[in-house]
There are 2 protein chains.
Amino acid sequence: MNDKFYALPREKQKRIINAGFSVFAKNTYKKSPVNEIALEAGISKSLLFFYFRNKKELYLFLLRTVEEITNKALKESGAYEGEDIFDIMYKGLMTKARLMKAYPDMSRFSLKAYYEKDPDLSREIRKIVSPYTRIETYKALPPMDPKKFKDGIDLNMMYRDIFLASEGFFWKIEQGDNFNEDEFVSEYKKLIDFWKSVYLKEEGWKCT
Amino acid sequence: MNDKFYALPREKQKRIINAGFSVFAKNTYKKSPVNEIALEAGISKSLLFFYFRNKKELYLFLLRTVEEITNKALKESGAYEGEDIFDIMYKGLMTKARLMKAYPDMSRFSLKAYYEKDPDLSREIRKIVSPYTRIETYKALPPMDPKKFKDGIDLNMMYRDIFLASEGFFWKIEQGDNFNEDEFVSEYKKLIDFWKSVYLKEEGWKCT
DNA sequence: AATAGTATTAACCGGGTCGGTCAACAGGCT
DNA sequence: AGCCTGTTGACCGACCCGGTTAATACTATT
């Protein structure tokens, strides 16, 4: 690939990259119109094409962009270091939202790219995609105080509860075109306050 | 469309549909080939084109039947008459699961339908998907005896939680390929049961 | 204003795909 | 053989798509 991509200025390469996630996301690779992201992106195709030698260089450029991003953001969130289970999944909201507004077609493309079928690619692919981001995270659950929660809730099937219905939430929200951020994330809020509510013994502090 | 196409042996008239639901879901109507559906119909193009005139008619008929078979189900099932939540949940299920087996693309057909964006169609579209189906369903919650669950439970909040937890996990098995139906059945009993656990009152019956 | 250098594009090419048609074929029945 | 029904391979014209290239617009320098 061409380094003039990077000299351009950040809000340009941003919109090249969204739109090629846009229509990646869509659309098979092979499906996918080189020319509809040039489009989408302001440009003519044949830009597109001087920054990027062909279709799958800019392909796996944007899987490595995806790789990139997330870890930076996870990175600057904190959201590794977890005290207790529900200021982990506030942080990892934030991140998110933050995401979806900076990249709204980030994670469909990233989790199409995950079942992308084309001989071509899909070596290469696996090549990129780190193994454990689409890995059953609520199997990694982290150490919890069994004695901050009320007696008698199993606590496999309530992280099971909560890490499903997180999906589903992030889930509709990908669906819909309308995004809110700030719905959004009062949402969530709310979600999280009520399984406190039913799940804590203490009934303490909310989350800012 | 040609009516030799209900003459055909039933087994064959759902390979077919299920090959359009296949590659309609996956690709957006324009890019979905009709001779790959054909294909995996195990029939030939010309043929598919004798029983009906032209891509369109055979797209909005597997539309049609989509409503066609989900009413179907849903009447027989009896998911409208409930008693309490869970026994309405666990119908739906069961419904659900067996939509799933004969018919495995089927919801994901009918989801790309109602955000099909094409011109010829998205008219037509509307007319046939009938409203309700894709309805915030969480908002027209059945009416509950607050006596039986537990004190101090949001019961709006419950219901949002089940809900959202519930449309995760069938978005789980959505995208992964393997479906087995058994286990697919028990993992979400299990849920239910928990939820059981949690907020009602008696720990009483399981679900059958 | 002329020059030089860079950013950007319109026009084009060859190969492939796709919706749709049609003449032909296969197989059973009379 | 002749007929009917179900089925297909081969084909067509239009369009699409990845990639190239020659030309244009823009900017800075002299």
Contents of the next structure:
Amino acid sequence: MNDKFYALPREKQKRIINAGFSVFAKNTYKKSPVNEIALEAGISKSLLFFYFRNKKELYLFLLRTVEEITNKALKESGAYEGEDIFDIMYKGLMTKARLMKAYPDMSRFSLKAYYEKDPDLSREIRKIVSPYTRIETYKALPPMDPKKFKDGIDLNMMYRDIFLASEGFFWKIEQGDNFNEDEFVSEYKKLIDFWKSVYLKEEGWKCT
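Other form of same protein, the form predicted on its own, not the form predicted in complex with a further copy of the same chain:
Partners and other molecules omitted; one chain follows.
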């Protein structure tokens, strides 16, 4: 349960988590030095091992933390609730922006973990990520009113197209070194407005 870690002030917890995300996102598990994580977190290596028994425990803790942080943020934002797909996208956008600002390397770490091949870790990683890899998210079509969309639109194909384009957009943004929240939000809002103009009967709808 990492009780010693959770007894720390929230800011210190976040510093250690971000240091772990940062170092593990740059290297394979084996080539990620724990002393570099400790240095980036501003603590000693021995103190880091006081909170986590070993490197493997820290790594798996971070991977589970990605899930916890993301699910909590989505729940609190109300993202993926309602029947307006573009409102859902906007809520998801704002949630993503806040997460990227608070945890700059979290997405890159989770992607790196997905492809991690270390034999000491692979089984545990699969247990954590398998519930998500079995689901093709773009097929989970949210409830939508067909009357709001232009005639002849295949809503399943539309949603698939938007989902995959969004994944590509987020991936590109995450490859940069300097995340700008305002620029990120502005650019994605332009995409949302474009999709509205393409798919909706009403023209000129703008995100607020």
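Residue numbers count along the first chain shown, from 1. For clarity, a rigid core is taken as the largest C-alpha set superposing within 1.5 Å between two forms. All figures in this text were calculated on a predicted structure; none of them were measured in a lab.
Q: With both forms fit on the core, is the shift of the CA atom of Leu155 between these two forms 2 Å or larger?
A: Result for Leu155: yes, a 2 Å-plus shift.
Q: Please check if Ala165 moves between these two forms, taking a CA shift of 2 Å or more relative to the superposed core as movement.
A: Yes, shifts by 2 Å or more.
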